[in-house]
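Listed next as structure tokens is one chain, alone, in the form predicted alone.
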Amino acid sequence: MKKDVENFISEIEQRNSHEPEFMQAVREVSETVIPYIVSQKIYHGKNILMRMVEPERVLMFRVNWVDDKGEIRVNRGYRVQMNSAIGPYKGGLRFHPSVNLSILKFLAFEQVFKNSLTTLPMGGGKGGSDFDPKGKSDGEIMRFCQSFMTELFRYIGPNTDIPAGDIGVGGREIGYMFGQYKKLKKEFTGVLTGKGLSWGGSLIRPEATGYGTVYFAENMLNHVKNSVKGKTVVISGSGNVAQFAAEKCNQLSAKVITLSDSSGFIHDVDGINTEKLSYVMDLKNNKRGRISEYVKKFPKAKFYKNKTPWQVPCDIALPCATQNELNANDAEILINNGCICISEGANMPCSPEAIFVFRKNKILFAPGKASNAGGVAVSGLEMAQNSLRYSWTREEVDNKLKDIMLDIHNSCITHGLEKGHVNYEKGANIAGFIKVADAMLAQGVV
């Protein structure tokens, strides 16, 4: 079986040798899905996984825009339309200098499985640009978003491809892109999710990824007769996902003691309560400040420059920043310090070596395709509300999100139970694969 996996990886690597993030995601899925495929006559010999790892379409385009000084700037835009077997492409747009084809293919591939797990009819895609919103004026961001959408609008639509936000793309950017799409198409449709409440958005969409990450951790702990309540939680990041993961932890009576950004992390032994979290939200969302400023407002806390928070003792770790932020050494330190549960809020934030450490020690570990699926799940609910021309209450959406995260958790148990321990990575990969593979088989070789 190991030889089958390595042969498959070798073949994919020949085509994608310059795409390390994408190959990491493919390897992680292959190690659990290929043994399952071999054991199932319906899938064996159909090259299903080979077809899944090849995008249906990759779009790459130039984005010209004019800065406040009147200078013409040029960025590169992308959209990876990975798989549409169970529904229109669905996945975020990321604006960040690190964006390249490898990162977007890895995110799009993960999105296929993530969207399948939600049980909603959504295929997988991802896109973005190497444009950096940091330090740009609202006018510059508007002009960039309008130029970006002027090219992208040809390839998306409410029944074709429905982008959302991601790193660097929040409500402001979604608004500018939606306005340009509406102008170009001369129609008001639910082509983007993450919209403002007054023009087609859904309640708790901003909160959904962070909330869902904590709901999944609670489901894992409940399964072993435990709970988030009273636990000490270490969170990385201080953006949208981290903020609302912290908020949900507070609501469930846990104590969050860290947040971070690219400059370092803050450690508040007294806990980042509602008042302190409100300060962080204002600092990061409105003032575009750095997390180091937290200690000026709350001097009992400490700031650790250019460090990550994984050496801080905790019960639960929620990596909510970026890919490969938590390595094997971090994983060992977390376990030695008493951590019992890791739930990924970001996409692939734990390195393969870190995941191996968690597996070896049978620590509760939730891969992002399962634990951070709450964001795209509520995006799917936003699409449903747009189709109905109707809005659900906050409580209705939150209850639907809880149910979806519980369904994902139960699917992971069904396919990942191993001698009394749940391999959530294996369970998520197989459960996500089955739905997409069945649809691909039914639709023929297309």
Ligand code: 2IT
Second form
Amino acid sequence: MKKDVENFISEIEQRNSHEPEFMQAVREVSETVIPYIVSQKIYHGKNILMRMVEPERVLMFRVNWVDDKGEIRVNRGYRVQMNSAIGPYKGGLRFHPSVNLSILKFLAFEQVFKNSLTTLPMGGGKGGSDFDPKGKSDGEIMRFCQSFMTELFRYIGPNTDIPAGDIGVGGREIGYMFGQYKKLKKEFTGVLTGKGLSWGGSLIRPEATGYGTVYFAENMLNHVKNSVKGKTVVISGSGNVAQFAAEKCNQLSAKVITLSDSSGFIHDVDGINTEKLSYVMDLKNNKRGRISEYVKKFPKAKFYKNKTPWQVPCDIALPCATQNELNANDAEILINNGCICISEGANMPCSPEAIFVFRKNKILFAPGKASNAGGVAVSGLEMAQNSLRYSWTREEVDNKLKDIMLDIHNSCITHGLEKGHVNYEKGANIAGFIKVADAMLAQGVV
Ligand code: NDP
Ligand code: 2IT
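Please show me the structure of the same protein in the form predicted in complex with this ligand, now that we have looked at it in the form predicted alone.
Starting with the chain above, the whole complex follows.
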């Protein structure tokens, strides 16, 4: 079996050797899905995984824009349309200087499995730009978003490809891109999700990824007769996902003691309660400040420059910033300090070596494609509401989100149970694979 996996990986590597993040995601899926394919006759001779690792289409384009000084700037825009077997391409847009094809292909590949797990009819895609939103004025952000959409609009649509937010893309950017799409197409449609409430957005979409990550942790803990209540939680990031993961932890009577950004982390032993969290939300979302400013407002807390929060003792860890932000050494430290549960809010935040440490110690570990699927799931519900020309209440959407997270948890158990222990990674990969692979088989070689 190991040989099957290695042969497959080496073939993919020849074509994608310069794409380390993409290869990391492919390897992680292959290690659990290839043994499953070997055990199931219907997939034999269909080259199904080989077809799934090749994007259906990759779009790359120039994005010109004019900065506040009148200078012409050039960035690169992308959309990776990975798989449309079970629905139109769906996935976020990332604006960050690190963005490249490897990162977007890894995210698009993960998205295919994640979207399949949500039970909703969505294919997988991802896009973005190497544009750095940090330090840009509102006018610069608007002009960039308009220019980006001036090219992207040709390739997307409410039944073709429906982008949303990700790192560096939130409500403000979705607004500017939606406005430009509407102007170019003369159509008011649900072409993007994460829209404002008064123009087609869904209640709970901003909260959904963070809330879902905590609901998934609660599901894992409930399964072993435990719960989030009363636990100490370490969170990385301080953006959309981190903020609402912290809010849900507070609502479930857990104590959040860290948040971070790319310059370091803050540690507040007393807990980041509702009042402190609303300060963080204002700081990050309106003032666009840095997390280090927290300690000026709350001097009992400490800021650790250029450090990640994993050495702080906790019961639950929620990595909610970016890929490969938690390594094997961090994983050992977390376990030695008594951590019992890791639920990934970000995409691929734990390195393969860290996941190996969690698995070896039989700790509760949820991969992002399962635990952060709440965001895209509520995006799917936003699309459903747009089609209905109707909106559901906060409670209705939140209840659907809870049901979806529980469904995903149950799918992980169905396909990941190993001698009384749940391998959530294996469960998520296989459950996500089956739906997409079966649709591909039914639709022929296209
Ligand atoms: P935001 O842009 O709102 O926040 C990102 C946070 O992560 C910021 O605190 C940022 O710090 C930090 N961060 C980003 N890059 C790095 C880096 N290289 N090193 C350290 N810290 C970093 O993005 P989101 O909260 O939306 O996204 C966070 C993660 O969650 C990503 O992995 C994303 O793919 C994933 N995700 C998001 C979903 C969504 O609905 N938004 C859905 C599912 C997953 P700084 O400001 O210093 O850059
Ligand atoms: O990684 C993700 O799932 C997202 N950034 C959300 C995608 C979406 O379409 O809502």
